[in-house]
Structure formats: structure tokens, C-alpha cells
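As a starting point, one isolated chain is supplied in C-alpha cells, in the form predicted alone.
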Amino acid sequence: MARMGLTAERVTLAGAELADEAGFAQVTPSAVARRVGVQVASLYAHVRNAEDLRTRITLLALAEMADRAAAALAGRAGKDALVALGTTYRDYARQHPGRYAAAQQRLDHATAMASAGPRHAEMIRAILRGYALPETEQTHAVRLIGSTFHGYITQESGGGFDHSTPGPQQSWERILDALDTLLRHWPHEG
């Protein structure tokens, strides 16, 4: 990336690309500055510090995933929507492992609420409407779905299923079937 035209967005994208290649933990201002061909001091004209750089990558990843998920969910409901959302997250993690890791980072409350993070929860809530879960149960179900998807994806991307059979795809399909069954027969408080 040429020095001319360097912007906060280009610095963020360079950091995201580095995260995908080397891992999110390897993203530092020094590494990104080397990648874009500038001195570290020049990078600070576009990002405040290492935390700001990492937060920007997190926000980028959350937005990219939300956009992909929204497109995948269009016109879908029930199990079809559940599978589409899970598959979107899983595919994103495979294509962008560093960005996916970034999307799991904790943000301060104000930043999180202004990010694409709430869009993810709203998409899951839209899926849950197809299962007729009462609103009082939806937060629990959102957490279950998110934990299941992200836990599985994290285990898979870390190699946790590399040395066992059946393969991870078969397990993924079984997990999606189990989530669908649970959501259709969700125990209602009462």
C-alpha cells in the first residue's frame, strides 16, 4: 500500500489483512506501519494507539459479518435462516480468521452499542420470531445460539476437530439440527 492516500480506513484494512495472515494478536502499530510502508509515527496521524487500531479492526469485522449475514438471511425463516446465519459466520471465520478473532473482542459499552454488534443480536431475534419464542425467553436463546456458533467455530478453527471422525461438517449439521429442535420445543418459563 502506498504512503500517499493513507487514511484511517486503509490503516484499518491493512491491520485486518495482517490479522488474517498472521493472527489478530500479531497486529501492532509497528507491524501495520511496516506493511503500509510508513514510520510508526506517521501511522498515529490515522489511529490514536494500538487499542484504537485493534478496535477499528473489530468494528470492521462486525460490520462485514453483519452485512454478509443480512444478505444470507433475506427471505429465510426458521431452520433455513438458522443454518444461513451459522454458515455465514463459519464461512467468514474460514475466509478471515484474524478478523473473526477480532470480532470476538470486548468493546466498551458505548462503542459496542454504536457498532454492528446489535445488528447481530437483532438478526438472531428475527430468526427467533419464526420459532414463536416469547420475548422473555429471547435473550437466553440469543446467547445460546451465539455461544454455540462461536464456540464451535473457535474450536474448529483452532484445530480441535482435526484428528477425529466423523468430520466437522457432519457434526456442524447435527448441531444445527439440535438447535432447531430445541428452538421448536423451547421450555417456556411459567
Given for the second form:
2 protein chains.
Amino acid sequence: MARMGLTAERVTLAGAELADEAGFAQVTPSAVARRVGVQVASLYAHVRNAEDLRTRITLLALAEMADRAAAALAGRAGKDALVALGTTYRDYARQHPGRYAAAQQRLDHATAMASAGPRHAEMIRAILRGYALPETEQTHAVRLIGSTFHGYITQESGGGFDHSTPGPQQSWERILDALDTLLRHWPHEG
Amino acid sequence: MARMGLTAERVTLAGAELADEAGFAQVTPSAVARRVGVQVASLYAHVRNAEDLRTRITLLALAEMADRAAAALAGRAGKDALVALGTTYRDYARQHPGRYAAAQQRLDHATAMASAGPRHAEMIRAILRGYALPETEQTHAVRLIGSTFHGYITQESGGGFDHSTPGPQQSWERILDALDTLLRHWPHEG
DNA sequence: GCTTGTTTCCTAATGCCTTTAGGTTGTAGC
DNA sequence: GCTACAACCTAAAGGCATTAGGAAACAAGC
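Given the form predicted alone, corresponding form predicted in complex with another copy of the chain:
Zooming out: every chain and molecule, the one shown earlier first.
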């Protein structure tokens, strides 16, 4: 029997590709086994079970996005950095919708802490150094930026903007303008 | 055999309750049949298939949220209205996490247009009447508000804020402050 | 070249899920 | 009481997840 030379990494990558083509919900051991040309049971030598497979794709997506974001942020600050980060996420979601969906999957605490997740929060925090925000407001601003990016991208990729004008690109630019303005004029507490 | 007197509505409601207790992903014909005390095959008299069951729960959640939001907005304007709308969504997600997740499910165009979805967009637009935004900016602002609300609520309910301080309630309040400030000082185009 | 151990992949089997087909029995209206 | 329509049932086919145990490729040592 011809050996495929599978590893956990190759299985994960095949799962990620399948997610992008057919949706993260379609990523099952059966479907991945068909894609790599192997019997279903053979997958279980590389991956514990269906949940493990999905978690590995989540971790892959988080890491890929963090790498791209770090590269995009290099040498940028202020609004430039804000736009670069948001656009990195948005482009990733457009190029890899299944992986982006995988990245939203909930992880248990230990796994989340060991993942690239915290790197994302750190990068948003780094952007805030270009704005004059009091220390106590930083976490709030991080959460606002993360929420807005994530909310916009999921709604856009879910087709939420498909049936109204203007196009999503224009709104995206205006929303980045608005976030930049907001960070430069962050309201005082109370 | 004791008849349960099921209808599509009762099946949908049972599915919604199950979603809130066990997660929307666990809502299957089998599980719902067990919950209502009926053989699986009997469900198919009321619901076309698994996807139809899930879609009905989505529509229920969208309608419930729209009703609550409309009630909360009555007699309010400006920041008051903004806070009331956002908090209605957030409270709904906390009380009914499975239904909130169901509400994010993608619908085909015709179903989406016939759902309560457009009512949500209209309500956000109504709030903007309390702010002086140029006509061409309204859609962008609607999308910003919707994205931020949805992004924050999904991250919070997904445990994204569980392992950092301060608590999510404080961030939520600051984010509403920030959105209000932003809408009052919306940046000019270009 | 042959043996030995490890790894990769296989077949087989169990149990759960979805969906369809066709039969039975409450229940409401006449 | 009879008829007709629901509501519910059993039975069966086909798919997916998972485990157990076996065969066959590959690497290393003799």
C-alpha cells in the first residue's frame, strides 16, 4: 500500500484547505481523510479526534494571522498601523474564510494562553502607543478595536453587507477613519 | 400512544431551549426529539430537515431580539437609545447564548429579507436621527455600530475577556461612551 | 541479505445520527 | 358510529466518529 507520509501538520493543513473551500463546519475526519487519500481510521494516528483536528486548525489560523500582522505592523505607527492591522485581518478572512472562522472557535484556557491569541492583543496594544491614551483606558480601547474589526469582518464575510449600498470597501475605510479619530479624541472617564 | 400535540413552533422552541443549555451546535433532530419525548422520525412531520430546524431557531431569535429592541428604544433618543439597544442585545446574548449564536447563522437572501434582520438595521438607523450625520455617512455608521456591538458580544460570550482585567461591564460602558462621542464628532469625509 | 522494531496504513465492528417509506391510532366533525 | 386528517410509530438505508487489532513499508543493525 502506497504510504502517504502523513503527519499531524499535513493533516491540519489539509483540514485548513478544506475549511477554506467548503466551510469550517464541513471539516470532519471523514472529509479530511478523503482529501488526503487515506482511510478514515488512519487519521486517528495523527489526530486524537474530531475536536483535536478542529483545534489544530484554529491554532494554525491564529498563528498565521499573527505572523502576517506582525509583518504588516513593522515600521508603522498611528493610523498607518491601525489600518495595516485591520486590513491584514480582513484580507486573511477573504483569502481564507474557513481558517478565519476556525480562529473564532473557543479554546480552553491553557490552550488559549499557549496559542498566538495573546500576540494579537499585544499588537493592538502596541498600536495604542501611537495614541495618547491613559493607562486605565488601554484595555477598553483594545477591546473596542478588536470587537469592531472582528464584528465587521464576520458580518462582511457572512454576507451581511451584500444587499445594501455602498460597497463594503468604502465602509471599511470610513470605519478606520472613525476609529482613528476616536482614539485621537478618546472621551475622558466618568 | 400519548400524543404530544407538537407543532413546528413547539419544536422550534424546544430547539431554542436546547441551544441555550447545550450550545447551538448541539441542536440536532435527535436531541430535540429526545427533549420533547418523541421518536426522531416524528419530528420530520413538523420540520423539513436539520437545516430547516436550525433556520427556524435563527428566525425565532432574530424576531425575539427585534421585539425586545423595539420595546427598549421606545421613548429614547441619542446616547440613551444607543445604550438601550446595545444592552438589549448584550442581555439577550447572556440570557440566551444559544439563540444569540443561532441569530448569527447565515440565511439565504429571500429568507433574510423576510426575517426580522432588516428591522435591526432600521433601528440602528433610527438611533442615528439623534446625531447629526450626513446622509452619505449613515450606512457606514450603521455598520460600525452593528459590527462593534456584535463583535463585543461574541467575544465576551466566547470567553475572550475572561482572563484579563478589568471586567467586561466596565469596558462595555466605556465603549458605549466612545461610540456616542464618535457619533457626535463623526469625522468629515476624505 | 536477513531480522527486528517502529510507524503508517488497513479492515472490521460498534454506536450514533439523518432521512425516507409506510403503517397505526388519537381526535374532530358529520 | 364513521370518516378523514393529523400525529405518532416502526423499520431500514446510509453516513460519520471512534476503537481494536492486523499487515505492510521503512530504517537500522547484524
